[in-house]
Every structure is written in structure tokens, then in C-alpha cells.
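The form predicted on its own is given below as one chain in C-alpha cells.
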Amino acid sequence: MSLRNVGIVYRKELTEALRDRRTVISTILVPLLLFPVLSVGFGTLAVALVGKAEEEVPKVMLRGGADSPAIVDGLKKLDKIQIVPEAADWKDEIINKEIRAAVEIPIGFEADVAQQKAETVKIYDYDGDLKSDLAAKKVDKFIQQYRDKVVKDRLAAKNLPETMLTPFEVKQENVAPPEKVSGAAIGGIIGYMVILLCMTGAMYPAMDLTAGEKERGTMETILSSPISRTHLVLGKFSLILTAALGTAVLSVLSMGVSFNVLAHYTSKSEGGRAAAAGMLLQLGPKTVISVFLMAVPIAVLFSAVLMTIALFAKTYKEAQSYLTPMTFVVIIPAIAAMLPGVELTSKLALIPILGTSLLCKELVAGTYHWNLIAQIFTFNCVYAAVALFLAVKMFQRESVLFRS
């Protein structure tokens, strides 16, 4: 095999690719701008919206309570909610977000409590609505404090200590560092985005170097050159692989910068510190290099498969219709890696995209299972080699190159 001939084809295709606006956008601009927009932009917006919702004084409707002045007065004195009069259409008002919640005090509530009869205070809210959930939590917190006071008064009346109800405490403490906690929580996004962008970076060059050549009528010209088909396909494949790996590198670097900026920005405000702790991902050099190395065989696999599929198309538009379903083939196993309870095992390591995405999640969290790393890397290399072999074979078939 002549590396010189492969290099000639590679330089020729690279020059043309750099002139293609679609390739530049998908390979350089998308990975550089996507993560800052998603993490810093939407992250900052989410923190701001949550903070604004927490500062809002929600309207809460009080139902009943005419014979229970103590708890009613306590609710009305809360500065975190606004009590509004009862209305017949209170459910519709919650659904239409005119009020955020409603609290129902049963008839004879305080009298029954005094006689130690069990009663139930109901809190109605709009499940899933942030402001409604916050309003319900504020009311629930007051009701719990009122209940605790009743219990303490009963114990004091009988000269009993408060520890009778809680003879011991149970406390959970996290021993994992914040980087591992955040990595386990959202580390799956890293593998998902790297894999998806790696495929996106390879898609447009793959279509342009195969179906695009046919549509422009330049395929016959390049095939008539004194270069073997193997050298030709390897040169084209090298350009597609360069685009895929370039996208992977830029995406990982962009992620590292974006998460650090987001953590720095949110930590400045009191309300954003919790969000900053959850988004604290330390993508150090070791993590970046590890994720990149695991993405290499996946990039080879994508480049070979996309080039082979696009080779069957006669036009660029037809190639797009062939490769669009590939996005779903990639997204489904990549998303599965983010599901709770899905952990990396030897069986899941056999699935190329799923295994790599799960491994990236472990790497971001700082966990290195060397046996699984070797297994996944080896299998991905085998899959990539088979895909590249098929791509070379398809390029040698005239029925595929000049399909009518």
C-alpha cells in the first residue's frame, strides 16, 4: 500500500472540504458553540428562573378553617405566601395558574386535635408546575411545624422529653467527592454528546465525498486517475475520520470550558451554589485524553459505515435520506446510557455505542475499570475494521459506484 497515494487523495479532499461551508459548520462551529449555549446559556437561564420562582409570593386558597383560628392565623401570617378567599372553581384556578395551591382545613380540626383524634389537612397543587410545587412545599412546611408544636405541647403537659418520639437519629452522609457525584449524575451526557457530534462531524464529508462526487460528475474523473481503488477509498476515509475526530476533540474541549464557566458563574450567587455543585465536572487532561481515545474507534466505525451507506446514493439529497435514520440508531443506545440503574457490564460492553457511552460516563466520574476499557476498545476496533473492510469492498463494485 502506498501512503503517498493515500496522502495525495487526502490532501485533495481536505482542500475541497475546507471550502465546503456545511462541512466547516458541522465539524468546527457546532461542537464549539453547542456546549456553551446548552450549558452556560440554558444553565444560567435555569438558575435565574428557579431563583425568580422561589422569590415569588404565591397565591394560596384557604378552604375551611372557620372553627380553627389558630392554624388559619398562622397561615395568614406567613410572609412567603398570600392567602386568598375560597372560591367554588378553585380547581380550575389552580389548573389555569391563577392560584398556585389550595389548602383544606377539615371541619372541627382544632377541636379534634385537642381530643387527639386523627385528622387530615389536604394540600392541592399542580403537579409538575415549579411555582405550584414551591407553594405547596411552603404550606407543607408550616403544617409540619404546627404538627410538631402540638406534639411538643402534649409531651410537655405530661412532663415527657421530646426524645421519646425520636430515641435516635438516622443521618446519611455522602463520602464521594463532588466531582464523582456530578459525574455519575450527568456524566452520561458527555458520552452522548461526544458520540452524537462525532457522527455528525463525519456525516457531511461522507455524503460529499461519495454521493456529492456522483452528483457533480467528478467520480468518473477521480476513478480514472492512476491510483488504486484501495488508496482512493483510504484517502477519502482519512478525511472523513479527520472530520469526526476533529469534532470529538473540539466538543470535549468545549465541554470542559463550558462547565467550568457555568460553575464559576453560578457559585457567585447564593441561590446558584447548589446548581453549581451539581454541574461541577472537572474535565482534566486525563479525562479528556481518556474520552478522546475511546472515541477514536467509534469515529472509525462511523466514518466507514457512513461512507459505505452514502456510496449507494446517486445524489446528495438521496444520501441524506439514507443517513438520517442513522441518527436514531445512534441516539437510542446513547440515551439508554443516561437512564438510571444502567451500569457498565461485560455484556453491555459488546454493544459499541452503548458500551462507549457508559464507559465515558465512568471516565468522567473518575472511575477506571481497566478490564472493561480494554474490552470495549478491542471490540470497537474490531467493529471499525470490519466496517472499513466493507467500505473498501463496496468501492470496488461498479454496480454500487455507478448505480442507475
Given for the second form:
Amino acid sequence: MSLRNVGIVYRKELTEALRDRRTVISTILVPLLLFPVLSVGFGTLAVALVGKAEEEVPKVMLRGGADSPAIVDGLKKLDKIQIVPEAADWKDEIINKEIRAAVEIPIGFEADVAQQKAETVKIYDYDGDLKSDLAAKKVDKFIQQYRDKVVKDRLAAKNLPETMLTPFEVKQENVAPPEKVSGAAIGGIIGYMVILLCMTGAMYPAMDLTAGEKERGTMETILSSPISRTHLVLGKFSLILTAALGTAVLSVLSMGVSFNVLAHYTSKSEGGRAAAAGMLLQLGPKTVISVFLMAVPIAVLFSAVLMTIALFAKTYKEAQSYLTPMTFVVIIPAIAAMLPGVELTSKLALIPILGTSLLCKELVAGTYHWNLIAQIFTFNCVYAAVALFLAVKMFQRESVLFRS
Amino acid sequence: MIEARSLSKRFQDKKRGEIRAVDNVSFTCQPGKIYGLLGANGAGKTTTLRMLATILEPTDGTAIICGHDVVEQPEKVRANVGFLSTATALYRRLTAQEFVEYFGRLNGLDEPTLKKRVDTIFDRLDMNGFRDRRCDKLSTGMMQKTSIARTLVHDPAVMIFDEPTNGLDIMTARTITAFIRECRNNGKTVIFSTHIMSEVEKLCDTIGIIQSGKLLAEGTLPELRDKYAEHDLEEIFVKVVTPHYVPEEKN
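Right, and the form predicted in complex with the partner chain of this protein, after the form predicted on its own?
Below, the chain from earlier opens the complete complex, with every other chain and molecule after it.
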């Protein structure tokens, strides 16, 4: 094994890669810009839209209530909603977003309540529409308060304490530290992004260094030099691995900066503070190093597999058609890891991408199951070694190198 | 020196079954001489030369180049060989100098030796005007010179040219033929394949005629003329490769 020769090939491939616009875009620019655009861009937009929706005074239609002045007056006095007169096509008005919600007070509501008869106040809204949901919540809050007041009055009339109805309180309290809470909530995304970006970072160089080289006619040139094919494939593989890991490193750095910028921006507003706390991941050096150590064998696996498949292709386009479906092979288990209730077990740990994705989720949350870490790392190393061995073998096959 | 011993190469084709691209070919090329492998398209020239350059491995037989076996010691063989064809392209994102240096390093040259070699070759081929220009910005002539520089950087004893002038304009082709002659004059063993008769007549000391993977005739041009009773090389070639030869009608 001559590391000198591997290094010569690697240096040359790196020089070429850094001069290639497509590689620079896919390996450096996309990971650097993706998260600021996704998080800061969309995050800021989402915060702004929610803020705007909260500021709006929604139109709410009042249906009935002519014989119930107290509740109607209460609703009209709410400064956060605008009560509009009843109309026959009220449902259409909600659907067409001319009004945000409607509240229906049954006939004889207050008299029935006074006689302690069961009554139902109905609130109509447009499910999934943010502004309609906010309007319905405002009305619901007022109705709840009105009901509580009725209950209090009834208890007071019978000289009964309020604790008659609520003999004890139930309080739910979080004991998990903030990094574990945020890790559990969005830790899965980190693993998913690292794995996916390792793949996308490796994809372009894998095609360029194999099928691209065949297409440009330089494969025969390099094969006529004294370098052994094993050294040649290892040099090329090292560059693909660098691109895979480089993309993942830049992505996580970009993600960290983006989250902090977003947290800083949103914490200025009252509503955004809670969201910012949830978004702020506690990515300490230990977590970052752990995630990357686990990502290395996966990156080796991707680099070797992508290179082997791309080498089989005669042209860059043909390689693209082989590698594009590979993205789904990676995305499906990575997404499965983000599903609620899917937790890391020793059986799931054996599935290459799923196991690593689940482990990254745990690592980001600050949980270290050392036996599973060792198991996943070992198996991924074995998978990666097999893939690399196949890549080297593939480079020895004339039928692949000179496929026509 | 090149010594091909019963070189054979078979390929498997899904439709056509086994294809004998090269079938039991033996010949010898001496230092300071040019061996011309003459054949039609698909005759087996490129496969033969690729086996000599160890880009392909023989199915049977072998070749000894500068004392090294192409099957047993392919890397040592390649270290003694300069291989040039129209299919050996340049790395377009490297400059001419970086390209030549890359192959110098792969051939094991240390940095001081490499620098001297590159400077000498660039002076000799008049390449200093474009040494820092990227290969994708070079003209065809400049590209050919850069390819020549790549084959020379490690000063190999054996030069293999596979249809080196194919598709080139006359001026660029002349640069290549002049370079082939220079290699012979410098005592290198030269083998080159072509289907252009005039090139063979001008350059070759020994001619091998190959058809369907078999070496059908071999000798110097006068020897072939005597043997086949024809003066024109094209007529000799047709006579050799056509089983039922009919002479060309002369007006």
C-alpha cells in the first residue's frame, strides 16, 4: 500500500473538484445556504405570519342569542374580535374566509342555564386555517370563562366552596433538561440531515470521478500510468468521502448558526420566545463529535456504494439515472427514524441508515447507550468495508471500465 | 524491447457470444525501431496495444516489455511505457503543467527531478506559452503536445501509439509523426497502430498486418513487397486480408 500514490491522486482530484462549479455548488454552497434559507427564511416568515394573524381582529358571526343578552354583551365587549350580524350563508362566508368563525347561542340559553338545564354553545370554524383557529380559540376562551362564572355563582348560591368541583389540582411538570427536550423534539432532524447530506455530498463527485472520467476519455489516460488500480480507487474514494463529510460538517455548522440567529430574532417577540427555546439545540462539542464519529462509517458506505454504481455507468447522465433512486433508499429509513414512537433497539440498530439515524437522535438528546453505539459503529464499519472492497474489485473489472 | 508471445484476448458478448479480439499474436519490436501494426477498424490493433500497455489483461499468452511480464508485473511495465492515443484525453480542469506533473509524480519522480524534466520537455516542445493554461482552453495542437509531454515525463524506453493521428488536422498529425521519429532516433522501442498506409510507409521499420485478431503478415516493407509481388502497400494489405484477392483495376 503506497499512501504516497493515494495522496497524489487525492490531491489532484481535490484540485479538480475545487475548480468545478457543480461540485462547489453541491458540496459547499448548498449546505451553507440551505439552512439559513430554510430556518431563518421560512422561520422568520412563519413567525411574521403568525404575528400578523394574531394581530388581526377577526370577524365572528353571532347566531341567535337575542334572548341571552349577558353572553351576547360579553362577546361584543371582547376587544379581540369583531361581532358581525347573522347571515343565512354563514357557512360559505367561513369557507370563503369572509368571516373567521361563527358562534351559535341556542334559543332560551340564559333561561335554560338559570334553570340548570343542559345547553350547548356551538363554535364553527375552518379547521387548518390559522386565522380561523385563532378566532375560534378567542371565542372558546370567553365561553369557558362564562361557564366557570356560572359554576362559581351556583356554588356560591348554595354556600359551597369552589374546591367542591376541583378537589385537587393535576400538574404535569417536565424533569428532562432542555437539551433532551429539544433533542427528542428535533434531534431526529439532525441525524436525517447529516445522513442525507453525506449522501448528496458524495453523489456528484462519485459520478464525476468515475462515469464522468470515462465520458471525458481520461480513464484510459490514468490507467496507462504506473499507479495500481487499488491506489487509484482509494485516492478517488478519499475525495468522495471528503465531499460527503465536508457537506455534512458545513451543514451542521450552518444549521447551528441558523438556529442561533433564528432564536435571537424570535426571542425579541413575546410569542416567539417559546418557539425559540424549543428550536435552540444544545449542540455541545461532545454531541457534535459523537454524531460525526457515527456518520463517518455511513459516509464511507455511501461513498463506496455510489462510486461502485457510478463506475458501472458509461456516461454522467447514465450514472445520474442509477444514483437518483438511491436517494429514496436513504430517505425512507432516515424518515422512519423521525416517526414518533420509533426508538432505538438492538434489532433496529442493525439496519444501516435507520440505526444511525435513531442513534443520532439519542446523541443529540444527550443519551449515550454505549452498547448500541458500539454495535452500530461496528456494523456500519463492516458494511462500509464490504462496500469499499466491492468498489476496489469493480475497478479491476475490464468489463466495467471499458463497458461499451 | 517488446516481445509479444501468443497474445490473445477474448470478450463475452451477450448477443454474439465469445469474440476473439486478438488471437495468438506474436511479434518482437526492437529498440531504435518502429513497428507498425496495420489493420482495418476492429481488426484488433487497439486491443493488442492496450494489452501491451497493461490496460487490458491478456486472456492467454503474454508480452515481455523491458524484461517485465505484462501479466505478472503490470505496474513495472507501465513505468517503462509511454502510451498515447486519441482516446487518452487530458484532465480539462488542470493546467498543462499540472497535468504533466501529475503523471510525473505517479511515475515516482521526486520533485527536483520532476521540475527539471518538465522544464526540459516544455522547452523542447515549445509549450511555455501555455504551461499555466487550463487544458480545456487549449487548441487541438496544444492538447497533443501536452499529451506527448505526459508520455515523455518519465522518459520511458517503450512508446506505444494507438492511431495517434486519427481525426487530427495535417499540421497536428505532422507534429505527432515527427515525435514518433524522434523517439526512434533516441533509441526507444516504438510500436504504433494505424490504418493510414502513407504513415506506415514513411515511418515503419517493420510492419505487421492484423485482421480479425490474427497477425497475418509481418516484415519490412521491401520484404512484404517481395513476398506479395506488389509495390503498393495498399495492394499488399488488401491481398493479405482478403481471402479471394482481386487486384484493383488500373485505368
